[in-house]
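We begin with a single chain expressed as structure tokens, specifically the form predicted alone.
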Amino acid sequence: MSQVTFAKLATAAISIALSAAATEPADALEFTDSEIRIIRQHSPLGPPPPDPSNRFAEDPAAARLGQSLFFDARFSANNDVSCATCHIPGLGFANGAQRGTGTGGQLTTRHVPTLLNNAYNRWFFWDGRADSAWSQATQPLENPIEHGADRLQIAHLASHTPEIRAAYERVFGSMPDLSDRTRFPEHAAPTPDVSPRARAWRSMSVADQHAVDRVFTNLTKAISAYEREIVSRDSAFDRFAANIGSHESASAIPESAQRGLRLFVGRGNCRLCHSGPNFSDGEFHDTALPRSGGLRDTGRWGGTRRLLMDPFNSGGTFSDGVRPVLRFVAPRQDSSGAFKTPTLRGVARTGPYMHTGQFKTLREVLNFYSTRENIPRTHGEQGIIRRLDFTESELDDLEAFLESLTGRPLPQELLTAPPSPE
């Protein structure tokens, strides 16, 4: 064999190895006993829990009509709004925006918080003024801001819908006859104030008021049973815990996601309120997040002031069973500005972050986490909060795990109302 060949054949094989090196996945990190322990805390993530509360929770019947009602704008004061306008399919199920919008153009006073996952929650809306979804569907049907709607006028829009009608009572049972005028109005609610809708339900016999309030709380009970379908599962990080130290755990995640894993459950310490396998420990902490305008936000103090006087708590007389974490709730003068520990599944897709809305980027929120500017000194943060002074390079590495943290895209027929509500 002359040199030239010898030599041509020896440039080959090297630019076959380093191209077979180039497409071989990264190795796996060498995690601790320890690591490997905490980090299959949070994994797999399975079932959603159950709610004692709804008795139709997963009857696919009332998720079906939940779905369709989710979609339908009618149930708004100017056949403007839905749900999915703000909790919009396409953007995990948030709206991409610092605030919602509601009818008439209204924004909302907090951020949107995404619905994957929502069944896993405890408590509902950032200040945990609901304990169960379909006691927090209630709410924004009436708020003047959200939909704008009352329950008289979704009781009628309901009952006179030949497909809904039909579909409620496949669930629910037979629906009141609400025709006649002088005892069911056009439009009423329980509003504390001397409105029209408020006189109107004054008006009403008890017995009256609770027959539309049981259609309206059915009704938020299907919308329940819809949104425990929309599950973030499945994500790349699932599968490199899965086979955490194996060949086929390097290939899940790359190795800057791998990095961000171990700051994340070491020194970055994150999982002490991100924890368990929905990456939240489901309970309420003041972050000291600068104030953008405004008087100070009460949080959960003052949500949990309203969740006890809510008629459609889980102790309340639509509920099909006290949900077990109500026995344990009084307001607490030291919550005043904590809010809920949001899910990290699916985050990639649903900023902009926090309860204000004021972070635009996965970036942003880690850099106030790391250098914890801007905040005052008379602030009543929790001491569990330190500044933690990441790199750029470590940023890059926990900005890379939380994308990893995206679940498999959802079933299509999931993400549109159905043709019909049956």
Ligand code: HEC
The other form holds:
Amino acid sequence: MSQVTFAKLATAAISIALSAAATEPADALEFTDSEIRIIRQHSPLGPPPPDPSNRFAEDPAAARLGQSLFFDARFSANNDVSCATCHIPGLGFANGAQRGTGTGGQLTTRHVPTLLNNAYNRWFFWDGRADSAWSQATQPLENPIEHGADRLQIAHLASHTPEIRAAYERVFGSMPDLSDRTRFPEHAAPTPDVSPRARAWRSMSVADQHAVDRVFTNLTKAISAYEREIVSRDSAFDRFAANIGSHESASAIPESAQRGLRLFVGRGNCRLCHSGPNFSDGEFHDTALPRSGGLRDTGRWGGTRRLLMDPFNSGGTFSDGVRPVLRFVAPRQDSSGAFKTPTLRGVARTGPYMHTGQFKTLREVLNFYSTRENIPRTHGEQGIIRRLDFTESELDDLEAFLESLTGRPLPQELLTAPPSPE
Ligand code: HEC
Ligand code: HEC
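Let's see the other form, the form predicted together with this ligand, since the form predicted alone is already up.
The next block holds the full complex; its first chain is the one shown before.
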């Protein structure tokens, strides 16, 4: 610890002692000016950043259609899976299990992340293999272990379901005529194999493929417009931060949570990665999780390669504008094993945790940060990630702080299928 920080901590300790003795309410911790400055960087959470790749992102009619698609299990191989099967609204849009269960009972390879505050992400998926929320949504629909649907099945379903078609046309204009089954087969998708679906796709003209891709990506742009409404904000912590230094703030979160906050922005160094109002720097780090079985997951390394090859990335034909970050992306060997820093808003309700789902409780996550043995040697993480040796009461405090990040409940009408997609 530098002498300056030590001096600051000492001053803070003295001021806590003094404030406890004075007329302050017993549960008010006194924060230094520099702590207050840092704490204010975490609150309030403003609106999500614009998405230049989706010009329907703020369109409420697109969001209603997207919400309806989100809950619609017909967009799957066996009518058994919707987005809400794995992203369950009552469980913070995660699923409460280590893995997701897709069509036919298949398990996903990674843990289901929360969708709360998805619109604040710069990259999507644990490995960042998508650079927009709408291009992200194209993947589960065609993933054989998730929805297991295919592009033509999805386009046909949207086209011959009157209420979906009407909602679609209100937002995106007329839907192409897909009725000629020789031009538009029942099932087809550009999978890199020799399956009947892949062959059917290759039999289509480029113009017809393009027309189907347009319908497909418009549907996922609608889903991402809905996701922009799933925002966790106005937590007890935000009420605390808004009034920090005043008497009101003291009652917003328990004293234990305030001590946890001090650790979070101080000795815990948590804020270096869980930074800003969404408690995520949006980037990738190797936290040196203990292996939880299976093959080594290359994380960001594989994710970057897939992002650059994805025809639906924000530099592609179906994007309404390049997301600036795409220009700077390149696979880096040292990003292997790095995963995206998740938001911590709402985190008390979205367990289990990490891309592996290997920690059931927040306490287990905190114990991991406290007692870790193997420190990563990649991209400068050594200096940041170290054994923190928290005491039991410090662990209680950090847990109480993380619990104070649970936001105001979302409006009930966002948590189920809307009465109609229109
Ligand atoms: C079978 C379970 C399952 C289904 C169904 C499913 N997902 Fe997911 N979702 C996951 C898993 C697992 C991940 C993490 C995968 C990874 O990172 O490799 C994920 C990741 C995501 C992410 C990235 C979040 C982030 O922080 O980067 C978004 C957004 C998302 N899903 C939205 C959707 C939408 C929209 C649908 C429906 C079209 C959907 N999911 C269907 C399991 C599922
Ligand atoms: C070097 C960057 C970094 C630092 C420092 C850091 N984290 Fe993390 N945190 C991450 C990443 C990356 C993940 C996801 C890891 C994974 O899944 O492989 C994560 C995951 C988590 C999760 C699980 C969230 C979820 O939804 O799965 C919690 C809780 C958490 N961190 C809290 C903390 C706390 C508390 C501290 C300080 C003691 C801290 N983090 C320090 C980067 C960091």
